[in-house]
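This document starts with one chain, in the form predicted alone, laid out as structure tokens.
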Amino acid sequence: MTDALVLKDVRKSYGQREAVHGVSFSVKEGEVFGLIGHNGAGKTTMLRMISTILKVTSGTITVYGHDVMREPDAVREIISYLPEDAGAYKDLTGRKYLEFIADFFTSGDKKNELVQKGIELADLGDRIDSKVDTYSKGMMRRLLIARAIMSSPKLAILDEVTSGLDVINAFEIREVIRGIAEQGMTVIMSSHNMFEVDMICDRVAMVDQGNVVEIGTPAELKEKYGKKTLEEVFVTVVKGA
């Protein structure tokens, strides 16, 4: 399989303060791949690295073969990057925010076959008409993915892709995750959540101190420190528990 995406020796320092030390993985195409660790641990600051909104102080990052510092242009048009605390336009509706989306990537039929695309994907039914200022959490939630996604990006970044979801929320989004993984995109995303990276990731690599701490499947990982959850071996590599 081919490497999507390949982090060597990746640092980030914030004047004396090195956030991340030293972190090498790589994911391949099609993976669906999580970064977990409590808030704080540098996996914000690892996703924004790779989508080439955090320069790299040391070590290099490459999607699909480009080098995220030399070529930042290129990286951002095979990448969509969804954060934590993304929002829409509240004064439009949620199809009026997809059509000025899609606006940046094409336009006439293009454009419509685009924009229906993303009210597939956020699948809200009527409400795509309704103001984005009327939606639950987990509605917006499901009209930002399919705006990143939609694009049919190489290399999807999700950040804290549930949280504060309600489970049923949390569950459909999950949904939609495995759906796009299906269909072939590559998925990097973090969470704090290990049930939930356990049910959709291929594989995770934890994360402490900005440390990659411990890399693998979720079966793999399990086995080898004889646990029965992502979490407890999370709590045993980390803890010494």
The other form holds:
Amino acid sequence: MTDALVLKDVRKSYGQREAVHGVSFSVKEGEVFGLIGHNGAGKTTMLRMISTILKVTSGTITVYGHDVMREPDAVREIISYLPEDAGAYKDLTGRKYLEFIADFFTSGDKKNELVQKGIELADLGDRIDSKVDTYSKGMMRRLLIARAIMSSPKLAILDEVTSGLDVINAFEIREVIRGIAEQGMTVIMSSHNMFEVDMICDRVAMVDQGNVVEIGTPAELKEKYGKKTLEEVFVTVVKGA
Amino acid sequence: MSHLLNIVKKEVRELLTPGSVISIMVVIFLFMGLGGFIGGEIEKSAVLPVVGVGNYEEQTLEFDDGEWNVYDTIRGFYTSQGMSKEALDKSVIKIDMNNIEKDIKTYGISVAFIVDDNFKSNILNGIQGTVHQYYVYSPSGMINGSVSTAVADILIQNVNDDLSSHLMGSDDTKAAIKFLVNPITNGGTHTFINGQEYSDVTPAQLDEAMSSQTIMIPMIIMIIIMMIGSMVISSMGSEKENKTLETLLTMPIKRTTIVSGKILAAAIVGLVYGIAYMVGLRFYLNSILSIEGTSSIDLSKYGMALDTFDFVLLTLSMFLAIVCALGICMILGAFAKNFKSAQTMTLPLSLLAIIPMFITMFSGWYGSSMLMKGILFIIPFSHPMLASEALLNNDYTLVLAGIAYMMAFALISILVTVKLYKSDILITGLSQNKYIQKFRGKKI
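Right, and the form predicted in complex with its partner chain of this protein, after the form predicted alone?
What follows is the whole complex; the chain from before opens it.
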């Protein structure tokens, strides 16, 4: 299995404050990789660096062999990023929003096919033609997930994709992620929700204060620390309890 | 009370951000500067103008108490206003009858009084003597514009009254009372416009007509820039808040395309608004000007009307000014954290739009000092405001130089915006900048 994503000694400083301290890990092609950690641990910063919207202070990040600093345009061709609590353009309908995004990837009949795929993934029924500002949080997230994966990116970067969603919506979003993983798409996602990560991630990295403090499959980590849940493992790793 | 104080303190802290405090400071300094500028212009307009007098020597009248002529009378009036001898020699100039236009230009004369060849004989025969007024038209602002014509009328009235008092005291004259009261008649005005002499128009009339043509341009530009600027900055704030900008930045498109697309779209909307406002105001002004007694003169008769090419240049100038404004907005918007903070960012832009509007309305390009001209030229929004005035005066150099400057300004602002779009500032804001952190650290 080839490496879809490789981080080598990655550091990120905001002014005088270092938010990420020499992080290294890799994600295999077709893998669903989870970043777990508390608020401000550095998960979003890592995902933003991978997505090319924040600069890497030192170290390297490569996505399918393309360096995010030296070849950002090539990286953007093969990734899709869904920020935490993201929204869409409120004046557009769901369909128009998908058409707007599809325009960046293709045109003509292929664009129509892409939009149709997005509509199916969003599964919003007639509401796809309603204005986005009338959508509930769950509907919005479904639309944005559809937007993120309809172009079949090689690497989907999802930040806190189910945060704030009710049980049903969170379940359905997880089903979608599981579905795309089965199709071979590589996914890196961050989450507070250890249960969610345990269920859908092949491997996880535990992030604390800008460091990756543990990495492995959920089963490996639970076994290593002799805990029943990933949550317990995390608390043990971070707090030393 | 403590709860109220608590809420007030929190609200004040939220409202008085560093950005808003800086904006308030800029407003204070700006209005101080504008106050001084407008005061200076009003003061300048209140000073006695430089006048010329020609053909007066042969038309000198002799009375019991001495000789009387127009030149000495005006000098006497200026002296009575407290003017020194040195200043007097520079303010009341003898005109060479063979070089009226040249002398007016050389000495910076506002109005030249040329005494009619039959003045003396007419007066002696009880017929009103004629004094002609000569001008060289040069564009000026709202305040300066009509000064020379108004002062000329006052001076003629003074000369008239002075001669009248001499005539009334003379035993030799048996003229009618009407003549004694008004021995001088206005021989009409003669205005040189681009070397051509016109005898039916005064500079004040030209300024008035020109103002009616051009006064709406600065206002429209200011309104459009403030409106579009606010829209773009708010849109940037909104994009950041909704994180649609983050999504856009990870799309497979160049940053230059994102920035140019945003600017171009807003500029087109701005131009549509601008043209709509211009058409609307044109109808409004035409309605007012068509009311009896308020009709303006036909500038085309004096070679001062805008043709199709001029309108193309004016539209291009307006479009580029909007693009420049949007370039500034995109730079400011890059620092906006959210929709709310974006609102305070529009103030510097509004101020930049107000400065040229005031200057062009009060003194215009041609009536401004070198410093003011420099300030006007640097602010890109000035150029469409100046363009209409310049085009009416066939000054294509100023218009084309303005267009070239705005193109360069727009390009630089787009490049700066692209640079910002490639940096972390767009996502993290200024608070994470190392220089800002160092500054805050030192401040604490």
